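The chain below stands alone and is given in structure tokens; this is the form predicted on its own.
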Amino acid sequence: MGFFENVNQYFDQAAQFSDLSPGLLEQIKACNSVYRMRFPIKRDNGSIQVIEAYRVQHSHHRLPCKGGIRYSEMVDQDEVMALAALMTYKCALVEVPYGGGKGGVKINPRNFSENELERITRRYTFELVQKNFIGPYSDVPAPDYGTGEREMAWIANTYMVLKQNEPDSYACVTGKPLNLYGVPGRKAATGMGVFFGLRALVDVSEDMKALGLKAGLEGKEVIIQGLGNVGYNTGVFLQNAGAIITGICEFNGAIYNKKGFDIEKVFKEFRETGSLRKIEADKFIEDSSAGLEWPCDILIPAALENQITKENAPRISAKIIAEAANGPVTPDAEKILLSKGILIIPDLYLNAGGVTVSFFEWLRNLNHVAFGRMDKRQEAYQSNSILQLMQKMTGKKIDEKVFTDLTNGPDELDYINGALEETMTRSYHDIRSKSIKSKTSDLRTAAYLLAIERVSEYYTTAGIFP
């Protein structure tokens, strides 16, 4: 199957523990609008290449539609409007208010210069200007596999050029760098949301008891699949946690260490030589994919869809499956999975910090104004006072370091941070609600058929439904 369809029989699965009518869930699951597109760019050799390129609005009962760009060579419709209806889906459950979309453009960037890219994208940003696939109001992209600030930058600034007269043009993109108006945390933003969400699962004592586990993170082995802007990320996080990270994976090599890796040095090793071949380990293997077949507590695909299939998943033997790239696991696999007692956080929820962190830079964007500089220094205020009555009282003096930390209060960052953090917290708990209201056997069903639920009080509400 495709992964689309994979999206939608997950979708149909959830579905079955709804009692929504059949025309509302077709209306759901739908997608509405793609925009397929081809255009020439000139390489730096003179020569002219045609492009081909994406972007898809899964859904439009909310706008605008939310969705990253990526630049691969796997590049195709199909994968496209899968991770378009995934953002549908995603979005509904950590309730942020936007409809489903996703971009792509059919290119490796390794094979070109950033003069080429830079021509790629913004050529593309003109495509999506024209067919009003990109806006403040009505679509919104933000970077994926691929990409990143720079091309978001280009994104940002091409659109500004052919919209002078809008206001809120830097609101047509996040994920752009801070001095484009971008927010303090969102590259590490995926990253830090599945930290939260796995955080948020171990600390369910009952739930770890039932796999053989003990509460929390600290002493938890995990195996990393992909060393981008996710995984990196995710294991800088859990690392810092207490977590043991015993595997990691790339795509032309893995290594395994029973004493665990410093993520830190293994990254900057692979970004200098492309390898972690030399990298001091137990195990090195150049099938990448039999690592996620090594032992471990907690297994983190954070590279691309289809990486566990009913092929390799019999020989899976971690306790915890932790999708923090969109689709690594087979619906096929996902059964065999289950049947062995895998539990599986879904990746609708575990890599919804991008999306999040990504509402919070849109509206810094429209209010025109950094988070927290209306009230930092009036809390300030109010935390010296507090103190300086606590010294009196006491007749003790607080620590200066202290004393300053506490009166500065938080700097923006800590505002996004401590806002994601209880979205993934009280997300993750929404899903174990309903799976155990709606008697669901596994988190994903639960956590679509949560979403659903959602997106459909929009159209009951809205009367589009009766």
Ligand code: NAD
The other form holds:
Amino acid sequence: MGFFENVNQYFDQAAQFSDLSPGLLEQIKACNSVYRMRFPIKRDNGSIQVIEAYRVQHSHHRLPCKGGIRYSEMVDQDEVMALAALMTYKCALVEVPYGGGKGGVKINPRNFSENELERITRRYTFELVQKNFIGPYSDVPAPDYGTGEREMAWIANTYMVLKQNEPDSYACVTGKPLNLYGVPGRKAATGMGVFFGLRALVDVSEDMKALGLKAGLEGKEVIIQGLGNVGYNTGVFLQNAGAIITGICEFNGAIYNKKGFDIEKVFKEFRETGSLRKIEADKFIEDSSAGLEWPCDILIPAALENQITKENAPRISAKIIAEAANGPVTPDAEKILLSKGILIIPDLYLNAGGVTVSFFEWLRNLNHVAFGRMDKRQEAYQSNSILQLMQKMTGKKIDEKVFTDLTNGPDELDYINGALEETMTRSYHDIRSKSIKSKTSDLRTAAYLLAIERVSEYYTTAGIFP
Ligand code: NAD
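What would the structure be for the form predicted in complex with this ligand, rather than the form predicted on its own?
Everything in the complex follows now, all chains and molecules, and the chain you saw is the first one.
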């Protein structure tokens, strides 16, 4: 079964709990526009290579469409359609007002020089501009697997050059570097969102008790697959909260240490050498997929889709699977995992931190003003007055550092991280409540159901046909 079919299977499973009409469900599920392109680029050695690429707009119920761009050899139309559909449901779930979109370029970035990657990215952007598949009000890409700030900067610059007179042109893409109209916190946002989501989950004592676990992240044993943007940042936030990173799996090997790893050190070594082999560990194995089967409390797939299938699902021994990647568990595998009592916290919710902070970046680009610029000073004055009054009333002096911190007022990162925390925490409890109310036996079905209902509200309010 293809990835898009997997997503649709999850959709159908959830739709059974709703009383929406079959026609409306069909409309929500349908993939609206697919742009498949081929374009040539010149390699450094003078040869010409034809590149296969896609941009998919799954839903236009809200505009712009939003979704990352993936550079991977595994990219095909089915994958990009599935990822675009997931974006529609994800945005609805965390109440970010976008339709779902996704882009993909079928290359392994490791096989191209930086100059070649720049040529590919600029040419891809040019193709998107020509067909109106990019723009601040139509379709706004972001980073995904194999891309990052560098690629987003090339996209923004290309768009800017082609659309000289558009004052909002920098809102055509998010995940940009800070000095090119990005926002603080975007790079780590998906990982931070995974952390907030997991924290919300493990803080519910009765749910943890059912799994035979204590509430809270402290001491939880965690295995992470994929030490890229999402996996690394998730690991850092979890480690800082007291979780123990006992296993790390990369494409070329996996390591295990009962006492835990220092994720920063492992990340540095992996970036420098491209391997985990030399890290001090209880175990190293070359077949990294077997690392997913090591015992742990929380298994975090943060690499690619279809990592847990009906073949390896019976051997998974984690108590919680936290889907930081998109589509890591197939529907067949999910049935096996749920029957073993494993709790799955689904992708469409858990990795929504990236699009949430992308939304803030887009808003900032359209507003042309940094968050907090208008109210930071006012908030600082208010805190100062309250603290002065407290000192006067109690006769006690407040610690100087605490006083300074509180009277400095929040900075832009505080606003962004606070809004991300609120979004992820609130959304988790929305899903949990939905699951209890609708008697779905798992969180994914509840998450899809909530997303479907939210998208349907647009159609029932606005009318399906223009
Ligand atoms: P990335 O390219 O930064 O990192 C991916 C990492 O996974 C790389 O280190 C790669 O070597 C590793 N990897 C590849 N194949 C592997 C394998 N078989 N086993 C173990 N490791 C393997 O990508 P990313 O941005 O961190 O994205 C990872 C996942 O998170 C993807 O599914 C993506 O769609 C999803 N996601 C990313 C974002 C974002 O903001 N970047 C947002 C939402 C969802």
